[in-house]
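Form predicted on its own, single chain, as structure tokens, below.
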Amino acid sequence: MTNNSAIKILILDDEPFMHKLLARMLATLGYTSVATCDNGHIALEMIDSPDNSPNLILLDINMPEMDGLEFVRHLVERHYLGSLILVSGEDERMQQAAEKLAMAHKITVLGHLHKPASAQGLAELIGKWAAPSQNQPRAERKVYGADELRAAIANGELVNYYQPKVRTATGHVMGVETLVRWHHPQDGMVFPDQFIGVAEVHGLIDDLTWVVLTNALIQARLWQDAGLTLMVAVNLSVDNLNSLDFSDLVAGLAALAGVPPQMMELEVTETRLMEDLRTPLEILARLRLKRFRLSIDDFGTGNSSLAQLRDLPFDELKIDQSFVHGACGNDKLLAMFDSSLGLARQLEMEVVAEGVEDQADWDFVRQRGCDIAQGYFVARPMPAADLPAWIQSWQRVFAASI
């Protein structure tokens, strides 16, 4: 249980009235170590003093001399380890932008409140605060070299995990997305954001993709033989789409494994689509002709979404998780989600909502009529061996909920 009096809180606002109002609320809630400040320069002096540095700052965005956004930048320069709550009269979109900026700088933001803030809202956000021992910077992730990754590919250290995708209307588990992991002999589980970039930079991405795709096809055939019909999706890098023989090689692997192309889905991340479209367009079009399904991943995060949908024969659109999680309570995210969903509907594409993290997200995507859901609320990625038991458990839970 956190001792409220032990949390050092700084109210940074240029309005004396807000100092009194927020301080009174905090005192009522049991927070007694509270300081106030009316400009950013003085606040930074306090932060520079180890004895006075606050654990939590209630920050106004719009202040003279130094506004809240500039103040956040100075916090970054000082490697500030505490948390922020934005308390401002600015509109919702401005508050969200400020919150996103602070979070992009790896500063913990507990949320935002509109003036005049309520004691209940303030209490709920402060309740999210993590004690300093839990709020230390994470150790820097190890950077792996090309030789290490090359050896990992050769030694069979890359393994596939599978994250289920379910139909929102029926709860039916219709497929899985293949997600590669590196079982490092010393470091344990290494996630793809630590080595995919290395593979792309050092010309290893084709070798890595073949391992992932080959293992996914073998697993798809095992599931098929066991009577488990699943659409198996595999992620492609744009760098895989530079060689015109790629589509024939993929078709050959599927034929060798005995897996129908219609049961394989190839996902391409939209953020890197596509400087010179000629070769990728031919490859993807030929894969589509061979009856592989194509999916555009992380939709909405790239620079040319509409052009890609116009030019490439995608079957499925995956709405990026940043537009799904929390959309039920956020008008801006709701508008983006609905526009993506509507666009896909008009183009006769299936739609997957990524990042379905909780019950509210699940209820939201079902109510909006999205076809498929994927995310931690449904299931985390798992080894292939765990999937059959999970499906039985999911079906029981879903049946009980309707």
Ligand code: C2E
The other form holds:
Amino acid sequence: MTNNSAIKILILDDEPFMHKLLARMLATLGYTSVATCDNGHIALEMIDSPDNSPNLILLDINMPEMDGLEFVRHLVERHYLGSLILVSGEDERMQQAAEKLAMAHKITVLGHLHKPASAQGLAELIGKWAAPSQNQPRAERKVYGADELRAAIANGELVNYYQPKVRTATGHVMGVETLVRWHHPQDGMVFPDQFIGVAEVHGLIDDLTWVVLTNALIQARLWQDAGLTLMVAVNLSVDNLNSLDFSDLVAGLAALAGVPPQMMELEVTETRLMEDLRTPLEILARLRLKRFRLSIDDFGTGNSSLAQLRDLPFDELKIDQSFVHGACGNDKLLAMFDSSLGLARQLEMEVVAEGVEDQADWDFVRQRGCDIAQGYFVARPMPAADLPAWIQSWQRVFAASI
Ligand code: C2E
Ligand code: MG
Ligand code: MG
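Previous: the form predicted on its own; requested now: the form predicted together with the named molecule:
Zooming out: every chain and molecule, the one shown earlier first.
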């Protein structure tokens, strides 16, 4: 049990009214070490002084001078080890985007509260607070800004890698998933969890998606011409699904590349799909009508019900890697895996197991009758040029193992 007075809390908000409201709630809950501040610069000075540095910051996202997102970047630069609770009047999607961005930079976010916050909600989130462990230093991760990413997109620094997907029954390489990497001129290879959130929050995700999609379509056509029949999957962000002409644009791009929609698959993560989304669902339905395949990604990380899933026009369900790797030796993972598989079967979707990392995972997904496997055991994501040779060696190894 944490001693409430031991947590140093900072309320960072430009509205004095919120200082009073939150401070009163905190006092009622027994938190006595509480400071307030109305702009990011002063807050950073407090963080830099060892005596005043807070363990927990209640952060307003929308502030006039330095907004909450910029403030988070400064925290990352300082390797801040404390926790955040985001408090704002922004809508749920904006809050989730901000939370995702902060977490992508490995800052602990206990959750977000809508203004005006309730005492109960606040108590629940602070209840999750734990002192940072001293013997687990965080990996250093650079934070990229919007301008740098914008320039990278314009300069062609984003490169597609492709990870094979194979049928577990036959070993047949049925397709690939496109995974974007940033070939940074100084930092080398940068992975998507370090910049997709930045793109979403700063309105760059459409530009990013067009680059990835265009390159994937050009590559799909090259494979097609070389006689390789591969289903090519591309990840979409729900933030791409805001304008109703999206499906026409995608169809136009595919037609231009000469790739039939049946050979393209669009993945959207489960958690974001369960927001109240009318426009995105209409766009997905239109894409489905045009015969693109739709895939629900990271399944199991959200909490969709059968009824919600039934109304979505998906062809494929990808069980999240956290329920695949090691599932054969863990009853809880096994239960999650089996119920996801059962759900997909009822809805007649194809099932992909993500994160098949070792022989035990591979044997497990085959024995469970999961259709398709993807993961390091099969192959890591690779540049397009490496794929034909990999397919040949995989076929040899697979044939020999049967
Ligand atoms: P995802 O779509 O679920 O992709 C699978 C991720 O798991 C990839 O990480 C892949 O490299 C990794 N992975 C594959 N096999 C294994 C395994 O056996 N074990 C483990 N531990 N990991 C494995 P990556 O490439 O870093 O991508 C991370 C996420 O970034 C993706 O998750 C996807 O949500 C997002 N992303 C990637 N490219 C794009 C893109 O072009 N657009 C958008 N919007 N998101 C993208
Ligand atoms: Mg994916
Ligand atoms: Mg996934």
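Note that the coordinates shown come from a computational prediction; the quantities given were computed from them, not determined experimentally. Positions refer to the first chain, counted from 1. The term rigid core refers to the maximal set of C-alpha atoms that superpose within 1.5 Å between the two forms.
Colleague: Any chance the CA of D60 moves 2 angstroms or more between the two forms, core superposed?
Modeller: D60: C-alpha displaced by 2 Å or more between the two forms.
Colleague: Following rigid core alignment, is the displacement of the F377 C-alpha between the two forms equal to or greater than 2 angstroms?
Modeller: After core superposition, the C-alpha of F377 moves less than 2 Å between the two forms.
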